[in-house]
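To begin, one chain is listed below as structure tokens, in the form predicted alone.
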Amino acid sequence: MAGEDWTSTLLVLLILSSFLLNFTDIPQRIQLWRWSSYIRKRIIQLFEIEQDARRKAVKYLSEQGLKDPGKAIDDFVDNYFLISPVSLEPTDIIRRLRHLIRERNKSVKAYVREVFPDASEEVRQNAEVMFEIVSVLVLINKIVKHYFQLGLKYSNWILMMQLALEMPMIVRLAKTYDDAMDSFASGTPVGDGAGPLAVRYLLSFDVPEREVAEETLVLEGTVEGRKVLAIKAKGPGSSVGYPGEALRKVVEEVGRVSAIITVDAALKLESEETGEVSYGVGAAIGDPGPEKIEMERVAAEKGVPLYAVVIKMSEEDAITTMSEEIVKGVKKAVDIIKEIIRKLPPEEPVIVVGVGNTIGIR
């Protein structure tokens, strides 16, 4: 008889679980407590993360002189955004979008010589990317705590699962730019830098240069026996410059061009490895779209080849310092841009754009 009771009871319980799995929202509740419990900890650990960024970034500016970083860095964040113009009626949407980004440039540049008026050129471009990475990071936060809010407002277990899926990605991503404020903080070079070091590599230091737009360079000398102008933004401080108006410039200073080669950093797949080097044909540029519409432009109007050589990397490795395989990545791109060079006609100058950040590249 005590068998068949405990069958019986048994029974009872399989048949209710069934039900309450079946027929009502206990599972969903229990998968929501999972995930928000988990994405609690990680929402924990990206605030610590952005706490870190705001330290360094008070450390360095501290040293550099300014006496209140921490309002001024309140200051900055949250402002300065850039809304995208409208793209239903396309029609001369690369102007509107550049004018919207100069302007915004413009303004942060503005800020930063109001906060910090005595500090050189080189530490106000170092300071921008910093105040840059915290307000990404606090960006980041508040996007990933909005949806964290809506899962829990609605019970949205799905939301919540998708979120959570996302976190390590997310985690990773704003530890890198936490990472990258030592490299800015330093001065040393990072990976985006590859595309200004493979020109600095290609010609000597010696070499005549001028500002041929803001923040941007044009180098002359010799390459094959081919007369080569260089285009890489102002350094040693963070500036990428505008390499697609600097371009246009010298292709109109000097009428006919053999070829135009573009060099820069490129995402990697996981699959690749870091440094590896890759060529062919458009405008090596990660831009929103206007600096990279000019090449291709320029190239198109001038009927001349625009080719492009490319070192690939991962995020994390584009913002924080330079790796050696990054280098070696470079003197690779070097070799390919002088095999390039090697085949073109002598007669016409060739153009080398090396595209990127130039912290802590002359």
Contents of the next structure:
Amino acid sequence: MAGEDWTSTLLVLLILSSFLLNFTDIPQRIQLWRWSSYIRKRIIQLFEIEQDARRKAVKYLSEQGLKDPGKAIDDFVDNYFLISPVSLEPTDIIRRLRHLIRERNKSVKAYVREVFPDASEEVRQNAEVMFEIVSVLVLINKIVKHYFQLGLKYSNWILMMQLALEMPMIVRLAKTYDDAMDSFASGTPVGDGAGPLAVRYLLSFDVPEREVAEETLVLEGTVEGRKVLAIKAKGPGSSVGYPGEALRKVVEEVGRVSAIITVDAALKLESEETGEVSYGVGAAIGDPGPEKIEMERVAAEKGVPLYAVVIKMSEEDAITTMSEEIVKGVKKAVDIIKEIIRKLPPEEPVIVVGVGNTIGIR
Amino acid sequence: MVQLFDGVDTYTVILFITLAVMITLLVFSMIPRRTGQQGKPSIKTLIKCVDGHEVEREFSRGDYVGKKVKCPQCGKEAVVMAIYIKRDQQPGKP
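Please give the corresponding structure for the form predicted in complex with its partner chain, as opposed to the form predicted alone shown earlier.
Next comes the full complex, and the chain you just saw is listed first.
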């Protein structure tokens, strides 16, 4: 009977497949093969993104008069890394970290000055960011390839599965860095410039200003009848300045202040909208530590309230050309800052710190 | 065994239906999903004239916030207030 044959065949198939699934590594090997083929395609995509970013950097640097931009990029990539200070013994760690960060920054600036001696400061600052972006993309590629090859070498299907599941986010991040190249090449403000833009909107473009720390300005103006000293990086080139150091210098100069208000871009949660504004207490700054701790120390030493106003955005928004929603968010943040200032005693000055990259913003 | 048609029993029908469902699922899983497509972005420069009116124009290289320019409408002194990316609204989107 045909039906009985089918029943027996299905039963045999069921027992056989159950045995193969439960007592052999075949399913894992099939998964390993599937995930490795998926990752391989994404690695090619990452390589194309890296090449695209490199092309954009070469184009920009050639336009600015650099003779051999390819070599300048190759000599930068893989070098200028920073080894974190010893954290087992935390005494002095901030001072050591600050020293290392500044020394690294100096080396990078010296390198760019060496390969690009005739460029303006603004072009050099933008070139620095481009070198860094290509460097980051090369590093992302290397790390992905490292785990991929490690997974293949030891047939580690868990490692392969983790990497495969992370790949869409990694590719998205790499694509964002590639897009950021366009913004830095054209010199448009990026989302991270929300802090410096808020400072400019709070005061005007004609107020007196002076350089108080390296690449960091202090602007003086009046808001709601109170004297305001606003700190921001020096633009319109790409720079974040040293807002912590600048804040300490300004506070020491003026003596007593009624409040310190920090304004910065903040990473939004997936459920939040770009351009949403929130406020609270603390130092709104995303540096590795030295600048933030300086702000907290100054506020604590002087017993001054430290407020934070943040404009929410995604990582993509933060490093690519500022969106219309962020500009609206900056205007809302300025209204909140004014509201805070209005409640402060009028006899003492207020300090506002606009944290972030000031590219495209004077 | 139940015979639906001559020579075709229920198992064969179930086998073919299962195969068809699996192939359909496989094909659908291979079609790339569309992610929140937005309109074509363009970079705009917002200029504020001394008269108080604001003009939006296409971004041109060399523009930066705080740059002093001529107002494209009246030719008076103006300043670049913002540079931002503007996405066209998707048709039919609320």
